[in-house]
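The chain below stands alone and is given as structure tokens, in the form predicted on its own.
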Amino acid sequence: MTEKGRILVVGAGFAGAVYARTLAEAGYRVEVIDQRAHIAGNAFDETDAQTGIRFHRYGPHLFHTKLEAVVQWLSRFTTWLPYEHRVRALMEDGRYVPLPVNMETINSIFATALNNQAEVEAFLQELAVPHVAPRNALDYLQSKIGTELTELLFARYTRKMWALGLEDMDASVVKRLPIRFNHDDRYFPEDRFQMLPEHGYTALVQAILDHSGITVDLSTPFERAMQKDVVWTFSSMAIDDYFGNALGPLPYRSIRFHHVHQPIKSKTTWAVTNFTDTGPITRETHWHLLPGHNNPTGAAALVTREEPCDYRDNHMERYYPVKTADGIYVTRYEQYRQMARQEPALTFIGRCGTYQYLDMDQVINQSLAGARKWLDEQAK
């Protein structure tokens, strides 16, 4: 195949890796850079030296999707282990209840004995605070589950996670959280495919990048001079950073991850626990409870606790774009996007490039579609 020219990909996470592989297979020479010292972006996983347990450095990444095409593409590079994710919320009295809210959650909190969907719907309707046109996340949740459940399971968590009240958050932030009227306690029951890569995400991304047409340079920050003499640049860097924050910053929430060793709690059978108190920690993950993450010694658990913070207080590590009810930051992003359209031979990709909260399957699906669309346009 005749080489078609050089492509620069900024970022070695899923977005960059998918673009790189797709374009390399089409005959382009792709140079991937990442300012971090590792590939796989926020999905990067590694082995804990003390316990031999695999853990995700930037918090749990749990693959789930309805998109068979995404699974088929990824399956070229990995085998899978089945895993259906379950989460419990720790009440202040020491009880654990399922999240998302289901029949068991309601029965436990309110000491009721609801038996079927009709009874659960009727009970929640009694609790609900009518909001015909919810203006924000608070209105939306109160219209679905009432004031008490909203405060207990969502409002405190939101204050910790976002440093904002639910009344300041766009309703879209919480609309993605389902409310169930049965005993189903799976976190993603609507997704046909739920699994983890057998050898981890780092190995998966490494396999995607393993192509003769791809080179990878780590610990390499982006510089505009790198765009010289390339056919195109696909960048997953923060779009506001690229433009020197000319219109003001696009804010993100970040997470400080506290990785600790502790005795294994035999009663814990779920991997992730959310905290409903007013303390600084939002959730913790027990890694040995994820399939394929191993626990060779069996002596201790590796637990990761998450403490949200402003990205400016955590080395500019961007995880969650802030979406407020007034839409100010969405508007600012759209202005940056208009600026990007004036740039020659440049496309922004991924979470930070498009200022979206995206699950892994969405990033991969968008990247496959985007790369193929770009190739089609070049062929015209």
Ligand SMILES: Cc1cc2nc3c(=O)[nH]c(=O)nc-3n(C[C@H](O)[C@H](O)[C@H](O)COP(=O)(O)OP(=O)(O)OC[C@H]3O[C@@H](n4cnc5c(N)ncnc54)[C@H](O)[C@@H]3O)c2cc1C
Contents of the next structure:
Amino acid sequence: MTEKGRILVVGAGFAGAVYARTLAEAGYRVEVIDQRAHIAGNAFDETDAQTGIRFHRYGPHLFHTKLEAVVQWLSRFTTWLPYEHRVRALMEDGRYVPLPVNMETINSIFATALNNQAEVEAFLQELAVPHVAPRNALDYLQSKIGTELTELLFARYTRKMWALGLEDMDASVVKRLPIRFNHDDRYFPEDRFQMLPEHGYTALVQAILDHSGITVDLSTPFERAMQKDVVWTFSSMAIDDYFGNALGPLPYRSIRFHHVHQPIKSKTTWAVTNFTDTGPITRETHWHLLPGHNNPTGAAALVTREEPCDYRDNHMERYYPVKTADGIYVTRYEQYRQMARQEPALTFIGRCGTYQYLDMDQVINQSLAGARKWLDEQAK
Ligand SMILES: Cc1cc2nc3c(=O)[nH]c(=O)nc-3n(C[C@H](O)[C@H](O)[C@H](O)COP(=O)(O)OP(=O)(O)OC[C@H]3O[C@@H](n4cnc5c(N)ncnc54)[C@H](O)[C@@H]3O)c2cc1C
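Got the form predicted on its own; could you also share the form predicted in complex with the ligand?
Let us now look at the entire complex, which starts with that chain.
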């Protein structure tokens, strides 16, 4: 295939890797840079030297999707291990209850004996505080599950996660949290595909980037001079950062990950526990309980605890865009997007490029569609 010119891709996470592969297969020479010393972005996983357990440096990444086309595309680069994710919330009295809220959660918290969907629905309706048009996340949750469950399972968690009250947050942030009226305790039952890449995410992204048309430079922060003589730049860097914060920052919540070794608790059979207390930690992951993550010695568990913080207190590590009920940052992002439109030969991609929380399947889906659309436009 004749070479069509150079493309710069900023970021070796899923967004950058999918663009790079799609454009390289179409005959472009793609240069991928990343400021980190590794590929795979926030999905990066590695093996712990002490225990041999695989862990995800930036918190547990569970692959789940409805999108068969995404699974088919990724399956060119990985085999899979089936895995259905389950989460328990630790209550202050030491009991564990299923999350998302299901029949067992309600029976356990309220000491009821509900045993079918109609009974659960009726019970929650009794608890619910009607809000015709929920103005924020608090209204929304109270209108679904009442004040007590809202406070216990969501308000405290939200305060430590976002440093905001539910009343200050947009309802969209909590709308993606399902409430179940049955015994189903799977975290993602709506998604037909739930699995983990057999050899991990880093190996998967490595395979995507393994193409003769792609070069990867790590520990390489973006500089504007790099755009010289490239046909196009696709950038997954933060859009406000690209413009030197000209319109003010687009804030993010971040997380400090504390990776610790501890004796294995044989009673814990689920990988992720959420904390409902008022302490600083939101959740804990026991890696050896994820398939393929191994525990060759069996001696100790590697556990990761997550402590949310402002991204300015964590080396500007941007994880979750802050969505306030007044929409101020969404408006600011739109203004940055207008600025980006004036830039020649540049497209912002991925999570931080588009200031959205996106799961991996969404990023991959958007990136496949975006790269193919761009190729179609070039062919016109
Ligand atoms: C704690 C946490 C848990 C998550 N759990 C899940 C989950 O269970 N399931 C799921 O589907 N998704 C999960 N996600 C979302 C998932 O991480 C994202 O969908 C995915 O990482 C997005 O890929 P991306 O390429 O857009 O961004 P990233 O993975 O963030 O990659 C962007 C890359 O760009 C690089 N970069 C940024 N700025 C520059 C610059 N100026 N110069 C050079 N390089 C730069 C960064 O170093 C980074 O490597 C989770 C996210 C977080 C934060």
